[in-house]
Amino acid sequence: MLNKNRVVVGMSGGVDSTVAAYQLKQMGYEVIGVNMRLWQDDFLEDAHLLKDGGCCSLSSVEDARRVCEQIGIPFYALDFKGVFKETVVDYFIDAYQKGETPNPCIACNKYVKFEALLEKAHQLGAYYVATGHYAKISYDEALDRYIVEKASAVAKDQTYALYNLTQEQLKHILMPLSEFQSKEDVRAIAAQFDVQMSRKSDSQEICFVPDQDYVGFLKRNGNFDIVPGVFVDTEGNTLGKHQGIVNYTVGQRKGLGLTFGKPMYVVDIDPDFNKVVLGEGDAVFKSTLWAKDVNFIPFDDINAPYSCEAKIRYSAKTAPCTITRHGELLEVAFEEPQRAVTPGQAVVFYKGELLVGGGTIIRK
């Protein structure tokens, strides 16, 4: 029998998860802190790059342990390296090999934080898991479904990375930072019990690549060769040589290694023929994209064209669009062309503050 007053909090050693655990303890929950050991990179450990950064750095684990003791909750460090490698790292490597730009945070949320950790929480008798995400989860009686809405701290909103949560998962998730107005307010809470923690900087973009050298990571961990190929223009004419498709992403202008006398951008990557397609500014805009592996939250699916807003990357602004179902795929038609529609990234749909759902952008 699961205890509805017991909650497992994923403790990264950062400010957000720490304050999430503290808030839940103040609310009367029986809180258990769990640090998830996700990845080990011997190269970076030898280079001392994991001392102060990364999801599994020694300092992060010790910070999580220390604050759990200060808050007065039990702390466990658990090994999730197997599921993380299979569902996040292998996916990350495979996507780059296919000429895509992956989003590992979305994969981690789906398979690790809200699947594997939730399973572990249930084993500990906890009904809930909680994280330091900035998003609102509530139950809508009219819809008879759980819904997700943007956080009050608009600048920190993380709903983009949560679009693929299921109704069963949402029933068991708490996000106590949803009503905070800013990160500064969260830091102020942390300062009440741990000044050192309140001053800790935000985590980097890819937690398991703390030096941010993702090409180096691929070379160390990918089971494939990074082979040079050719740049071509949108007509197929050869422009020069590239250093391997993993070095490029759609929309990129700098770091091409060639000069053309005018700005040129990556507009497509062809993994089958090891080509990187370059074009001028207009060529990097598209009005339509296609998505796979679509998930909706307020309803199961759409049966007719549906008007909403969408964003094609975490940092993008939402833009009006119409989405239409075509078998397993979804067509997304924007009112205004969008810059750098990137295969492998997520397209996420909104109705105002409501998170409607999303899917993975494909090359089509």
Given for the second form:
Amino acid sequence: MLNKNRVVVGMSGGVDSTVAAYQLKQMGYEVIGVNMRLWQDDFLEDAHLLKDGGCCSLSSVEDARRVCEQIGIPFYALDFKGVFKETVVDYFIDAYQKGETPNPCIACNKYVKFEALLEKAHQLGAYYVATGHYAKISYDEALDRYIVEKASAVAKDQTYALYNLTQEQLKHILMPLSEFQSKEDVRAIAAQFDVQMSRKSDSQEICFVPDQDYVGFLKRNGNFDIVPGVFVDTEGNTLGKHQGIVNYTVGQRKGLGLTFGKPMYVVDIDPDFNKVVLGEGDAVFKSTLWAKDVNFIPFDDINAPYSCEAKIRYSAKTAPCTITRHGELLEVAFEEPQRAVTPGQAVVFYKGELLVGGGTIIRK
Amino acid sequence: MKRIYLDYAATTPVKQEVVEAMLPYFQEVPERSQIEKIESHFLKVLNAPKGRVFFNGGGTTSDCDFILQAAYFQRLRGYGQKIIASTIEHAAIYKTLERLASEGFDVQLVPVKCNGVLDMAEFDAIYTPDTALVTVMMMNNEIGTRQPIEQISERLMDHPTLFHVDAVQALGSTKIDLGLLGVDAASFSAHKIYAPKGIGALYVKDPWWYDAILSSGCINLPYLIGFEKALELSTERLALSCKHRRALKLKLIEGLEALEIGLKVLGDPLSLDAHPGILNVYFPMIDGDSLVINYDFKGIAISSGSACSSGALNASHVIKAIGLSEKDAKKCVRFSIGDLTTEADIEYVIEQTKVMLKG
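Please could you give me the other form, the form predicted together with the partner chain, since above is the form predicted on its own?
First the chain shown before, then all remaining chains and molecules of the complex.
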């Protein structure tokens, strides 16, 4: 039933998805452009803060429609607001409430782009969903599995946010930007289309918080009070008052509102007692972490300690480690201590270029 | 590719006779008396006992402007702050009511029964004689149900409550007799009756307090001529047009039901007072938006009832109001049949639906 030559491309109107759609069209695929309506923030729209084109503003629909017209593919805007709220926004709010620092892109990939959008693609008869992610997906005959490798444009590599995709999902995903050597090469192709290059910022970390004020977002959308509490040192001594745990993340030094005469960092957030623990430089380094909700890609699971590399946030460097299963959880022991191991963020494992898997860092 | 348009409830193409009526007026300097003549014509055709028709940019303008002015006027007069509407109104009404609610008005929504008709028992429970304004759509744009306007009028008689009817979808699809309806105001739009977009009308029975200056601007005379011509044609051919559309709707329902895929038609589309061209169908196996796209691939234009040009797509509040869950509401699509629809069109749609859903 599903047409292997038909592909639905998630179109934002930005450079990456535009070039992804164009490449697929050139390769002979029957391409359908879809703009995903994910979130509507009446507050920001009223305040005209969405004017620079967060992924949810109207301008991205118009941008996406225009480039699809230029590429010569059909275009549709589809509603994913319900699933996005349930699986991304609610999770995001919940994580902050628990003192964690969430990674909404990972949840969005897993539940929205490669689940809800994929289901729509199937309803439209398309075998594949494609995005403008920088990652290589291929089928490995020896393993009889789909594998993911880092993109050729190493600086843009986005495999970190793809670690928890299943085999069934990977089977139906195309990422045509995988072979580009750099973002510049992608931009060069995008230049022939009327793409708003400057408007779509790469650094926009949370698309539904385009004004970057996630605390304001939590106040408007979270169903809980942000309660001030105390800063303590690693010995438990009170150091001062904090503005509510959602304002802090592990490793943070600036914006604490206190001066100590020496650099102090957030080393732990204790949601049960509403405390933020501060420590000196070395206290923010840890050699071991624990992860839950683990997923592996080239194999189902590990049955013995496994040596690989890991990174503990999108922007971190990979570091050698050994991972060990303990029931539902995974213990990750690094050779060198890692700075700011942050509950809620993902720890993602690699073997060279190969994406091995990952999990969510927990507070233990 | 063959193109079949089945979205007449969204908008209609301009008929040749309407275009021909309009053309001479694009280069003519309008005279005030022409507009007055047209206004008299509208009042006569709509059988208005008295009052005025103000021309403006369209149905949305009519709805918003009247509701805002009526609410403020009633407040100024010292009447209550209560405003009543149904749960199946158009966004033009809701957005306006939201604003009034934020300004302290007490906005109450009366639910509809599962057949899509306003629940009069609920209305009676909510209505009090000090209510400032009641606004109810005459025929629903998504499921086509006719609302009990005459019954509501009866309840409001002898009270200072103002009664506004959004008759945008009703015009050209049922007889509109403003005298019998007993309303204080009614909104109309030209582009639902084969005239151009960008012109509408607002009837107001006692217009002494209503100020049209901000909504009317300088009247677009050629469009108004087109509107008048379209009104004349639709009135003249009303019975024939309704019969034509009803027959095709019945054919479509029978054809779809014969596919035996568990679909359900919403509301009561075969009832004689329902909108003749609107058919809303629930498909259990596929999302409405996917179905709309699949039809589009086949050259068939329909709507998922919730689609809107801005790309802001939500599950239809109308379909949720008649008791479907959010999830089921997203599995509904609206077919709307017009004067130009043919039997062959309906046959093609049924055939393609079969190909899409039964392989």
